[in-house]
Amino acid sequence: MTAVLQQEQIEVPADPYDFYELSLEEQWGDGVPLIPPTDDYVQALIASTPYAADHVVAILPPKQLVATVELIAINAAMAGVEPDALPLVIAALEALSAPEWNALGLTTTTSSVFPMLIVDGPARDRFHIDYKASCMGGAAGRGSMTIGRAVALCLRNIGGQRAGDTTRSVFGQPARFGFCIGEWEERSPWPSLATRAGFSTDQDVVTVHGGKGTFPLADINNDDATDLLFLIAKSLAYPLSNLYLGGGENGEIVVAINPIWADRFKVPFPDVEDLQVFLQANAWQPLSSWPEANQEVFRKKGRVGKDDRMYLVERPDQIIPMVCGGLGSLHAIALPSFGESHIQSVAAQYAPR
């Protein structure tokens, strides 16, 4: 059935510069060429939801306004969205929508956080998510590319996300023009985000995670998986990570680890959950890595903990585990967190076949 639309419709220029120069002019674009929201192909991308046009999926910060399926959509299709794939951008604007996540501090902080979505399931390969050699950039997958920017479009152009107007963010980040990667289930050694959060593997599942970017980790130093693993839960400790500005129980760090290393990971780790356990074990530095006054003002807060040792968060499930990238075995990305947020997944939702 075909969906009646419902938004004002605009005449917009043929030529797609002219096209591209309105978007600019009229601040409903990124900076970067859109495609054309016609009517056939916004009632596409909705006739693959079980949804009605005016369905509202969530409402949106940061002027908390309502995003329903057809304004979604609309925004899908500026982003070049594939219509079958609309179920991910609304499972991930669900997501991001749950009060755990804190969407409304997550888009008008001055920190650089912005969603970060992992795909789980059989959709990574139907719509393109990269997930192996250069998922994070570069790849050019077209369900990464498009899938994320179209999140990114809506918190613009529905939810009001304007830069230093509604959002205060210092540097913003490469990701701001959308993020969306798969986990490599295949090469993991250990359960999928997904099926960690109670998923079956048959399902498409959208994480999406408040990541303040993307940060490198590298070694051809060491031999022993142990020490590396050692070094990694070092390398999240950084001093002036957000983690440490409150009090370390809330947000997590997702750690992206290459097929390779995931593989020398699981003989002393089969069990993720030892893995995190040894992660948040060692992810902590001395007192004195801190300037005399910082220091007191760790202690008035409680950071402080036994010998004094600062841990970065409070509990093993704050660091997150994922396997994906390519086979050069050298690296992991690790995506910090802004802190005051929980990763929260939703499974897609397709219209019945």
Contents of the next structure:
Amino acid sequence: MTAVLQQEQIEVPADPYDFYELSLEEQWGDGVPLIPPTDDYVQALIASTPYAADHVVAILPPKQLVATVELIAINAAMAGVEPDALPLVIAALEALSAPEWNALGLTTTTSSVFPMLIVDGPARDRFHIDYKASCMGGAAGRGSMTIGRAVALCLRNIGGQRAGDTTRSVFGQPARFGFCIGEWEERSPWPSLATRAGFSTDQDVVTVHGGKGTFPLADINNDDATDLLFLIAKSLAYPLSNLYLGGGENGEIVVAINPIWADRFKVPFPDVEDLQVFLQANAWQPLSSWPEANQEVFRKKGRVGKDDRMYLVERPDQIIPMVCGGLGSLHAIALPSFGESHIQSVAAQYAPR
Amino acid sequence: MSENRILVRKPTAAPSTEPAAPTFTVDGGINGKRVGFRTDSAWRSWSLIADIWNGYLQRDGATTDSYETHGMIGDTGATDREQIDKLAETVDFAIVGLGTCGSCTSFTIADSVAFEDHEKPVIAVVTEEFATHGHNVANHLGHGDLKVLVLPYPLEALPKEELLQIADDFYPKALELLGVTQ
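Other form of same protein, the form predicted in complex with the partner chain, not the form predicted alone:
Complete assembly follows, chain above in first position.
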């Protein structure tokens, strides 16, 4: 069925280069060429959802403006999203609109934080969402490159997020172009993020993490899995982490583990909860790592633990392991948190077939 | 339409056309008034300035009631918003700060809006670098006429003597913006 479109229809150059120049002039884009959102493309995107074009998905900050399915589809078209993948973009926007994700804070902060999308389910292969080698940049799967970009364009064109104006991010980060990866569920010894959040394995689920960047970890010296995990935990607790700015009870840090290391870690930690307990228990630094002025602030905030230990987070569930990446081993990537944001997962809803 | 032109849909959302919510002024003296202060555990400079203003208000016959926020989400954030709402119910007017980062400016404005929602005079205190952002957020939250007091930037890492001077210099401006007459 053809959707009734209500957004203003405008005449633009058919020539791709001229359309690109117009998009820069109108500030519709992210500096990279866009696909023209023609009615045929927008209609195809909307047809993949169970919703009417005027269905309101979210109110997007910073400007608190209404994101309808139609507007989201227009921006997804510009990003080059495969028509049947629009439900993943919608799920991501629903997730980041949950109050506990704190979109008002995260879209206006001086921090580099941005929605980082992690997909579980059959959609990973169907839409070419990268979860193997170079999944965080370079693998060039269409789903990875366009779905995250569509979310970024929605925040820009619907929410009104503009660098230096409505968003005060001091540095930004590459993920502000869009960040979307999959979890290598089949190589994970632990339940996926989606199943840990209560979804089934046949659902396509988008988990949205407010991530400050990609924080690389590497090792070639440890044969003992527990020793290596100990070092990962210590590395997460770097003194200037955002998670040391607040009270320690909010925010999560995602730890992306390569499949080879995951195979090693499952031996001492077959249960993910036990792994999280171990990581949390060792993710601390001695109070003496900070100058006296910082120590005073920590004491005032009640952050100092037993034996003057400064734990990165209060609870084990705030450190979130997941498996992805290539088979070259040697590396893990942490996705540090803004702190005042809780990760959210939403299942994609497709049009009935 | 010429053949080198095509039709597309505009990708931007239409701006809100809702009128700004009303603002309120004290329109009188402060003797006998109950004044609410919102501080933020993140900003030591603002705690110091608010402490000085607290003393001046008490000197001038007001009683003061302060609440320090600690979070934006979770149990901490929920408690903060609940306490701000309670403060808004019980005080005659309020001073809310500090906006000196992106997200904390957004929450300074959002907490100020809670006072206007209770029809109480309020000023949001932000630093110069975040003044435009503060006005923008107020506008986006439908309170475009919210009174915003702008302090110098940066405040953090200034020597204590300079902060005390800023507190003295800006106290009369805070009262003026609130509509205090005495």
